[in-house]
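For reference, the chain that follows is the form predicted alone, supplied as structure tokens.
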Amino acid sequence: MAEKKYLIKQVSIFSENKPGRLAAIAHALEEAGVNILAFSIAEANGFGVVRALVNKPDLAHKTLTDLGFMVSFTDVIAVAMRDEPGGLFEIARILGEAGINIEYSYAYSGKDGAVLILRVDQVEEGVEKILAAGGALLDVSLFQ
């Protein structure tokens, strides 16, 4: 299936929200030599979710894993999204005409434009129905 190229694996790290805990897992990473491309912190209840998406997922897995962090891999799909008022529209409404429910996501601005990160709830549909509007999805390997 041609969607699979753009299904890209989200490291999910589980975390006492507490000082130091982003600093650990960030030095464990860069000793590992895995590269941060992306990523954002939820907060529940001192809890929290850093979502990451790394240039070696399976070596950062085991590498947190390995410290006693609780990690877990995610399917998102990275959109090119116009750096300008209404791009985060256009996305979104091809998402919500589909049905297609956007569950988080988190957004960077790089050299060639901003980049949309999503979680939905019908990943390979959410490729389909974006690629079909014309949208452009960053292939997995640009993150691995």
Second form
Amino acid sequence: MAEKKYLIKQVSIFSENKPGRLAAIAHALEEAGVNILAFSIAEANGFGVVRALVNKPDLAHKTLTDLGFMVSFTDVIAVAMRDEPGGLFEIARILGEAGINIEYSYAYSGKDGAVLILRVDQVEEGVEKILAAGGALLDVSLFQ
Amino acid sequence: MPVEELKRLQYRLLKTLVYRLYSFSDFYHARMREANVHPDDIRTLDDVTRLPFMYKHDLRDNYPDHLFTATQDELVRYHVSSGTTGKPTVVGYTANDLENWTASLARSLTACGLGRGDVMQVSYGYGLFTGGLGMHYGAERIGATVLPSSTGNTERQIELMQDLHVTAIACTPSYLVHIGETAERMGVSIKDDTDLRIGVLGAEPWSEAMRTMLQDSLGIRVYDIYGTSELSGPMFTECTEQNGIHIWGDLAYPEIIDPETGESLPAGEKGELVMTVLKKEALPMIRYRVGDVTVLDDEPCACGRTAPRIMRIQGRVDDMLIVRGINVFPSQVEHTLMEIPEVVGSAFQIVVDRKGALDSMLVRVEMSPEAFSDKITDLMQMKAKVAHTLKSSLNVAAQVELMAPGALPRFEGKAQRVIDRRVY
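Given the form predicted alone above, I would also like to look at the protein as it appears in the form predicted together with its partner chain.
Below is the whole assembly, all chains and molecules, this chain first.
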């Protein structure tokens, strides 16, 4: 399955909403020599979820789990985005027209331009549609 | 009544009760056989300690009416407890039971200085809860005019309090605080704009500090009232001395025991209250372990009454909490959480706070690792599910805080699951 190489293992960490939690996560990853490539925090009433793309997801998972954090892996895709007006629209439209729902996303500025990280409800179909529409997906090997 | 005479009366009533129950109640007959005690062994009032205890679970195990010693023809009313720890308990009343209950409260209200000419607003809930109807009939009996306002619609309660020249109110202490705050918002001073002079407060624990606060801010005198549905309902109050709740000796015989050993404790020592209701017909109570912790004072009261007094309730022997007037047992919270696969039922923490006049309860739960989703909507749904399940099982709303597994403290001995930050 060709799409497999586009599935990137994102590390998701549950965090109670209190001072020092993010520092503890970041410090642990530093100690383990894990580099954070892209990152977001989603917050709700009383808790948050830290989502990160890291260069060594398995090591990050183990390190944080050992410290008592709740950690899980989620498959996300990374789409190269034109870094100009309309870049986001292009991608969002492809998925919207295909009836694929974006569950969450965050963007970061990659080495070679803007990158949109997406969690979608039908990941393989999403990959297919983006490629078919001429979009560019980043290969997992670029991250991990 | 002189103490010696009262004790003779109590002995006679106890002896009659024990004979009656040994003969007619399968439950008490079996209990007394087990305890190897026969009615003939009761030769003095002190022999009461030979009789076996009765527990709340006895009522639950015999749901709904298997402990009743009155027939359907003789029953004139039922009340039902909230049932927060499982099955509710049903209490039945014969006409005499209602009469004794009413008489008990009539005496209590008289001791608080109420009578003909008073207008009493009964702001306890009416219905299955014993507070409203119990107080209603007690107040009518002393010739007071009753305003059966029940709970809720506070602004209207305050208007009626003014329009109908209410002089006394019966409600929970926290509701009276709420009334005071609401009145202030409405621009009404309870002290200056109403005729209110007495509050009869109970159904939840409260303190001397709360009494001082209420008396000072509202310009009234407030009295503590005691009772539980098993004893009929609210039955006993303080007198105008405000120094303990008088237990009318011809109706009930109180004891204080060590909750661990069951041994009787002398007056002045703190322990679990055990009550024998001397004249109960439909649902007799011999040595019922109420579970409330208090101190008995049998010294004559400055008011002249010889009935012994119990001091303000200092806590519970079990871990029961009262939140917004509802009994909440941490064990029930645990039981409920155990049924929810998304959370670790054995690890939780209950935090109770008081915001304004209202209690708020927060339950911290650890989610199970399998249930963790990194989608906020999934987590919010899980939180809502836990809150909803707790609400339907406890009958009181709980905020829920999700924690990571292992985030809450673990205990080797007795778990400290409750953080009660309420200041009464």
